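Okay, so here's just one chain, in structure tokens, the form predicted alone.
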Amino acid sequence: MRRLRRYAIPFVAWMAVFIVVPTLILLFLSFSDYSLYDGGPFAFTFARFEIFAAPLVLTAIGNSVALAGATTAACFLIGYPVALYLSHLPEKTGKILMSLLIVPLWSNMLLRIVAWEKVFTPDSFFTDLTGLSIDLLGSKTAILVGMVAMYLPFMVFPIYSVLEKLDRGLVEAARDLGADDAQVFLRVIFPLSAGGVLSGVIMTLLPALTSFVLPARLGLGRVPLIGNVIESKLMKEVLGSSGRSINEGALVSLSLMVLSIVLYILATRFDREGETLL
């Protein structure tokens, strides 16, 4: 194996370079008084943590929880009885109903933004087709059917590939024993088909609470989520603004990244082999 180590160098070289050092940057930013564009004297303080009572940020944070709780809770109500009934198909008619899953995830997603965007555009193609006009642009009813749409594949893969995997022979053994299909299902299925709902919740709710292009086009900026309020923090200093609004937003990063790392900590105590996330 000592041999083989040095396959692995351009992949630590790739982390380095993409990873590690890009976060390096954010820590040091979000804990001192160093501007990235201008330069300047070099000062330790956790000042930047004011951001987090700021109004807007507040409002932010509050909007990306409640938005990102709602499209996991819609994406769970609507992709475990997919995934549960995918599980039961014959394994080559599921493989290929899972595929028509995967096709949407190879086009880009801000043509697929842009295509919801069209949808709730009042006198759009979609009222031409089904004579209904639809006006939901710059709601937050809008952001939600987006995230849906966009994150739901993320919640049905990693449920499907549990329930595939179930052991039949518990189900049968679980209805011998007398249990009717309500019993089994609570019992059984769904306890033993923890870890990939689990693994589905996380990769569901990351991606929407840090999302920023689709309410930005989705909800027209009216609705400001914590990935927004990291993307105006950025661009304001690349602009030229003045001030320190890009170790503001290195902090909320830095946040979220903590979030991530907690949350993946998580998932993988309940799934030590990591059969169920992708």
Contents of the next structure:
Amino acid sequence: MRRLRRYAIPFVAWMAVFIVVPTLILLFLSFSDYSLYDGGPFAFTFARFEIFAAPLVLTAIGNSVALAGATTAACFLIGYPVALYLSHLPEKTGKILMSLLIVPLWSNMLLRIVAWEKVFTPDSFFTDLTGLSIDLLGSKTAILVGMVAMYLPFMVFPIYSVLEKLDRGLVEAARDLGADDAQVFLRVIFPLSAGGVLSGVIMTLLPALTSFVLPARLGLGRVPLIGNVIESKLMKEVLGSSGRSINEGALVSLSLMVLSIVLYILATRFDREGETLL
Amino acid sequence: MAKTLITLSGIEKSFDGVKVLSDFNLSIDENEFITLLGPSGCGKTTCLRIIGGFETPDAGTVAIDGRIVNDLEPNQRQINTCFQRYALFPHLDVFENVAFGLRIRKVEKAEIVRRVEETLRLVKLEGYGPRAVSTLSGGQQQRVAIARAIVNRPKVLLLDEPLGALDLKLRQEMQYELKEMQRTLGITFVYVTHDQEEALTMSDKIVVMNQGRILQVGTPEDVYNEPKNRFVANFIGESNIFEGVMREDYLVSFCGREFKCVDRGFAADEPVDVVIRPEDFDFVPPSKAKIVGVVDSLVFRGVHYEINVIVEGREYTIHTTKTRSIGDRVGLAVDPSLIHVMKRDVHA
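Now show me the form predicted in complex with its partner chain; what you just gave was the form predicted alone.
Up next: the whole complex, starting with the chain shown before.
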């Protein structure tokens, strides 16, 4: 073991430079008045928490929570039956169909977002192709559809991997004990796939909560999300404007990070067997 | 005459073109402990799954209580199964596992508690209710599986090699307990095993199967003492099997000698198989014996010695409490009533 340790050095160095140091900077910025360009006092302060009272931020948090929640719910409602169906197929067919869900993830996310942009634009090439003219760009619906399409595989995959491993004997045992199809599902299959559902929810909820390119493009910036707030706060600083915007951006970032970690810990608590992806 | 509870008639079943059961006919009486016995792959589990409703026969009918149930789903049959690998629900504790069937049938809460606790007491798992099934030993899990089935008071309990995963001591204990339970509960047990000793110990009736066919149905004494053919004789207990010829009624010839026997009804000079159980040979002084040989090996087996005697190049297995030394010249005798003559069977 010890001799293998040095092979981990590149990764540890990478993590230190690009994860640990930025996190420390984030921490530092969040709790001080230090400004990137102006310098300033190093005083420790909680004053930046005021940002969470700003109407724009409150709206963004509301939007984010609502949209991420709706996305997760939709992904679950669409994804669970898909995973259930795939798990019933012969293993090979199931794996092939599953990979059809995964392959699109290899294409650039921005590309997929631009594609949705065209779909939601009236009289685009999508209209030429299908005859459908959809005018949804800039609406919450457009963001929701885009996010569901983007994150659906992350819901399907963990649920599928749990269901695929589910012992068919348990289903037979339940049927033997008098359960009909609905009861088998509610009392055996669903409870036993709860770990997968939890992974799926987290893997959908977290990126949906923090996404900013997708709402910016499909929502045309009309529906600000928390990610957009962070982006604009930090961009303002980069563009030279002052105020305390970088500190505020840092604090919002940090808060999201803490929330993610808390959710992750909760998930691993419930999923002790580690049977799912997390 | 006991009442017939289950009738299988003309059952045929193939998987991917391979015949698993062919022309399978069997009737099972009420309160009977019946065992399907055969080597793995003989179709005994398939037969059980057809009774349980997990497989549909390609042809033939399954009747329970005189009613044809071919189209009934497993959950609509008054049958419960104790599965080979138990199939306990990992997300439920012992109590909830046992209560599963009662909850499905919406039995009143207080009644559920009463019956589950009563059943847990019966399988000697009192106080184990709140335990997670993963913390139980194999024997305990097995008992939960039985409790989960019998708490529903089924007419029939199907058991698919339920003791296969247990060690010898526990297996013998459970054999006794299962038999006891069957007697007290008055439930028909249909038991599947490949262990002939288990079958002999517990069953009221044994169905010996091979390659999807029934070779013999009878009490344990019947199939042991009067095996119908070479396969049954070989599968149940140890046997010396000789090819012989039936000279006339009560006279059979094998190994170049003629022996008196108690069998009759064969054609003159009909080729037959002759079975002599290892414990049925007696040692006699070589001068008085028809069969004389030399002791080739001797193994102490606890209750008896297993002695192999070579007679004219052929090995005879003998179980006896008397000991001999390797190399001894011994004479063997067998009582005419212990020579069992069987028809040659094409299926065996």
